[in-house]
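As a starting point, one isolated chain is supplied in structure tokens, in the form predicted on its own.
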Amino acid sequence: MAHDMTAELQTSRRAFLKASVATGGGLMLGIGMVQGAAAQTAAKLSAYVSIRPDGSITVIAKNPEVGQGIKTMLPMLIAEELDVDWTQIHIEQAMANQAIYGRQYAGGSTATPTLWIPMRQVGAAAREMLVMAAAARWKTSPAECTTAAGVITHTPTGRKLTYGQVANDAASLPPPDPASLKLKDAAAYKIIGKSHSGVDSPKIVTGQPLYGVDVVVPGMAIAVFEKCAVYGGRLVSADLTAAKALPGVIDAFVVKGGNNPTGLVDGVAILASDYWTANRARADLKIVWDEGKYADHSTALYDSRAADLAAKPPQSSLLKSGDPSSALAGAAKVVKAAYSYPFLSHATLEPQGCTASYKDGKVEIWTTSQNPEPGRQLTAETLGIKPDDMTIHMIRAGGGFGRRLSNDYFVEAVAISKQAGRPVKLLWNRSDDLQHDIYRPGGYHNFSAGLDASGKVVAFRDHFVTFGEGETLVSNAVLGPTEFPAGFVQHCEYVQSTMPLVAPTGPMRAPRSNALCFAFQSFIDELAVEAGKDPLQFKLDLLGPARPAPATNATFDNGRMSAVLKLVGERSGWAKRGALPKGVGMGVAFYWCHLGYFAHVVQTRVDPATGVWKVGKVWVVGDVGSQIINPTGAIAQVEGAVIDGLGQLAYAITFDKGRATQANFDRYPLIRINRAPTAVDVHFLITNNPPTGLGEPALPSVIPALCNAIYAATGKRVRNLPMTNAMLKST
């Protein structure tokens, strides 16, 4: 299945912590990685918290805040083991700055599983060291003393000390080394596994500024920027006469670019004294583009295309096993099918923008990127910046989902304001953002499977057309190796072949996944029906009894999967589902991403004469683990991938002369609230494995669970997306 992390989370780097004096006086630890035997002094210190004399403490939140609640989670973890009451705990949020506080990233659910073990080591090594002062003024030993809400007590004699009256003393003194450092055990938690509110919830409830788009900045002028519609266009000339002339606008020019479509591009950028004005001003300009050699690329020609090189040998191969060939030519039954599904928008709903000011060779940047770093090292590319000329402010964002990995609109802040002369706040507009996106790629599946007389796969054979020049394919456009069913098919291949792109590609939410699980699971659903078994039961019996992990699929593990499958099961009521009356089914499906076992049923009614449908209940259960966080946070997380997984289903990205043809929600309608679930059920298998993330894959079966659903209740399967109501009228 898609995303391996465990090369990803495997590293050579040593943790150690380091103490100091914080600004004003107390204790300020953080913890910091070295390679190999490097030595300590020389590598810089994430200082994650500090407490003062007053009592005070400051928690540092050091990755970006996109809505995934990782501002509240991470200092969670500090706060549980330096024993302290959450209520204490005053979180700030990082500025970007990784040579203190190493990658700072949100995406691929990669924070609770690289982090769960050193927030806490912090925490609970600040604990140990103020424990140790307290025991020192006292003249006894520290195991004499116990912690709780932020005050030690010496338990022969009742004293007590307050973690601020220690503070100065704890920061002189040397950190322990993290290794031997010993955490809470799970039932002592009094902070982790307890339900807790986002910490900016108050602020965004009552709309007061904290988004990118909030951000004010002395002095700035709005800007807009207006590009070629077709990704690769260059600039030919500009009259700016008009624009330039509507009330309210400062200025307006030329921006050159080069030909990286995620990095600066050519265009005009206009300056105004505020947003209405800047946008209405780019109706006034007169530009000639020259659109390269991309403007005849539609998804007409791409689809032509797809059919044509799945009705010829593949170009490459990705897996073989067994002798495929031989298995499907004797097998009882052959099914065949072909999927496809669309390119997709991420449509944030807040769209993309960032705020610079340059002066005098230095900027300072408040951005909402994801992965700033990259942004840093961009703009210094691009434009001829010192990266640590470069101050960066991480701002909340409303929503990322992938799409601010990358950082085009940041380095387009950061041009116009150098070119500019003054500060500026870009802001994209809703067709910016949907026209010039970093797309979800589509693709084309074309299966072939045999089963046997008893309805076991014996053969499976999926030739993927994809897009990319040869093997070197667009991002996120891959089908790995280990795909289920590789390893749990005998005799499986994989085969690819490959045609040129316009649209710069990328990740979005359980990238990869959200798109082969849809696929993959609709047509192993397919073959349950052929086989004439019950799809769930059908399932478990390829996953197959728990075994090792297969060569092809060195981190999955089968037993945790079936183990879901089966609970979901019994939580829905999988059995008992041929008393829904006419018009009304179920679907089941599961997937394995990003560290995290999922499997969706979904319950949903078509109406025949008009092919509208209506989810009715979802039944979700996840096996992240030994331990959820913040089970608040955790069911949230749940219930969005479900609703934002529904909602793929039905729009897409379509491109016509170059260009994507979608410019607003009238084209692509986001999922509203009648087609949301009326109910979702969410159910974690706590298991002794550690704790892992679950923003992404809580998403992906969701799609082929309802396209499950929808054949079971109506008898069409839905294979090519976006899915229609046109789609699902019985003829």
Given for the second form:
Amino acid sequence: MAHDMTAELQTSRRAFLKASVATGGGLMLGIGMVQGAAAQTAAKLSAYVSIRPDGSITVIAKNPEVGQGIKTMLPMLIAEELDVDWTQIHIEQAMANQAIYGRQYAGGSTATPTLWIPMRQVGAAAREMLVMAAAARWKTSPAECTTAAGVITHTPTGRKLTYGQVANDAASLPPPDPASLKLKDAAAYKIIGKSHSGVDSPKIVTGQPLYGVDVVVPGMAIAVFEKCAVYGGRLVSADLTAAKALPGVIDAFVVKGGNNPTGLVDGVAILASDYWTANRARADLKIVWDEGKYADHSTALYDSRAADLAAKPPQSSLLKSGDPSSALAGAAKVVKAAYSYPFLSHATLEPQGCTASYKDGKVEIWTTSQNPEPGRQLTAETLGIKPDDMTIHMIRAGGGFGRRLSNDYFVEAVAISKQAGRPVKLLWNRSDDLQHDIYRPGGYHNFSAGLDASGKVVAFRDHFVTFGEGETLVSNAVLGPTEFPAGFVQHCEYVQSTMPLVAPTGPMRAPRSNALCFAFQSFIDELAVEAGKDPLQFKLDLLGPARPAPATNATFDNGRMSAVLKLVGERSGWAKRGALPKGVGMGVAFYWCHLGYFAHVVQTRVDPATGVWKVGKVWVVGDVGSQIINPTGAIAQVEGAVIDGLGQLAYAITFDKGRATQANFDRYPLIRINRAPTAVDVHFLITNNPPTGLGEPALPSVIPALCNAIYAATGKRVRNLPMTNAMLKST
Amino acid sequence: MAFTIKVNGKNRTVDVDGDMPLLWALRDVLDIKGPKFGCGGGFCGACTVHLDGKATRSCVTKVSAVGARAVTTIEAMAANPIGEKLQKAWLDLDVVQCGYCQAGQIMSAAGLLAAKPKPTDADIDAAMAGNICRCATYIRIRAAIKQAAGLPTADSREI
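How about the form predicted together with the partner chain, since we already have the form predicted on its own?
And the full complex, kicking off with our chain again.
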């Protein structure tokens, strides 16, 4: 992730501005977000800001909106520097077009760090050009002009011109070099730092159509797509007679796919004029599948193989510092524990789907993808359609969480439309969605650590058992050599063993971190208990004194981490937790990922008779830099991350006979309001660092914070997820 | 077979199989897109509508079972005094994240406030537990319902 981030940041630094005349007159200003060294010349105009002579101002939101609030936040950056009132602008979602907008995706909490400067530069440049145009008309100096609410004032004379009145003049001026623009001091912000409710929310609360499932295209059919329940299965034969004979079914046909489980695979498409008819017809399909080589895979098999691998010497080494074997042998106390976590489904509430209209070699696509450009490439490679012959609309998605970074549903919709010769809206049902996900991978950690006589950690070892073939791991099943406490314990060793996996895996909100943090921060809590120390102080001691700040924010800064951890202790009344009633406990954990520093304290009560747990209050402190751009949205992301994380403890995707066994929310029990905390106290520690994103880093440490709180409340250590009430019963 | 159902105050005729869930008659036949599809099994509440004012999962309610009951969807809630207050509170407190579940949440909340104008936090949890929000906006949903009811928004429950 750090590598991707650096590339993105470098890309944004090569930005340059371009201006032209808007359709119907006026100024249209964009910024070239170039890709690669040779791309400067290829970059086209991107119309982020259009100011028309009638004074209307349109601002483009470039990235997909999946609920993270980006369609509100990015235009705030432009509007601030443009010096207009928030109510003066009209916000439009960009089309997916990498040549114009650069990378358009929702992932890795990268939008804030990569776009914090370029989006403000767009606004500032447009403002500067408008001021220059006004000054020219007045034959005066731009330095004598001020702006506010879309009006330019010549201060000495009080003359005024609106942005609309000078928009045509401004369009003929050369745009300034972005580096020459002076951006506002934070003290002058009128929009940034003030809460702005989501721009689509008025439509959402009144039920207006906005989402992928709501798309209507003239002449379209509704399509469903039946695939092999076992990943990698191939279609041998299909009898479609009965399904086709059902009233209302328009057509049914076999679609041949390939071997890429995140692309187009074999299946049967059924088309009808409504979803229910199409979906019902699936029961009448008679399909013979070749279930392939993984048809015997199961969670039980993986657990058993993981136990065998953990008992054997590791297959590869990820990190070795010092002499961990000797240090463990010489330690005053050795602590060992095995942790595991399951596969998880993203379970976006809007199931996957896509609308496509293929005609004469060209296709128009309405997609909720978080990452549409790879969908274009996948579709080009799979179906032989030229990338430039695809017009891609980015449609608001009912949740993403990383699921929509993949584009399997995208290529399916295009394939079905192409074969049917008509527009189709493909809808997956909930079983399709849970059983054909690209899962958060499960994993197994076999820890041992050595404490010296004073309780200090002198050795730390993890034998990570994960999925892959040899050293080639499945996606997002990776333990990196810098995972904390590497670098903070003198003798440290991470080793690894792998086994093959049936299902595709990929990123889920706070990818890798959501799993690793549970295991590492829970085990570190165990070490605190074994050392007889206050867990919060023990963790501060492990972080140690602040080291010199790293050169870039892509490197862990233990000083920032400690400050966040200390503050969450103060805000939560950690020192007074001894006064809590019996059965109530507080736990703490911290984590750094996606450039954000977060610590959580969770207060929980566990009923000893039933094991039912409840969360009271959760305290969160985060350091994401110098500026919270949209406070209401930022706090919302943290509240959501906290409750999402708490929920993740209690459910799992399990496999049997090569297929996922959970088909709906009855067996995949997403967290509901009656398990949500009573309050989430969110505090941002403002530091002198560049602003960074929030969707992901606020999540991981709430999971071990709850597990550690459960230990404090019950003496029971949660080492294997999913956690069940039975695990927590005391009687 | 043709069924005449009263939707948002108007009689509408749908010529469909009587087993078709109301959700799909609304969405795919009548082009009323506010009620959302989340699970098809009555587990998530995204499809919630009112039948004679009572919050009902339209994905597990057959068209043939609607009868003379009045169907109300989110599209008509601005004209309902409780609905209007809820919509305003939802915007004031910026409840929405992805927003996909929120029509169903508001329909369930309106059913609650119609039956119990001054609900406690426990009442809210009980009435709203059938509606999943995958973005987990639950803290703000509780607060918005209380604001719409004219109650203090803080959660006063001790653990």
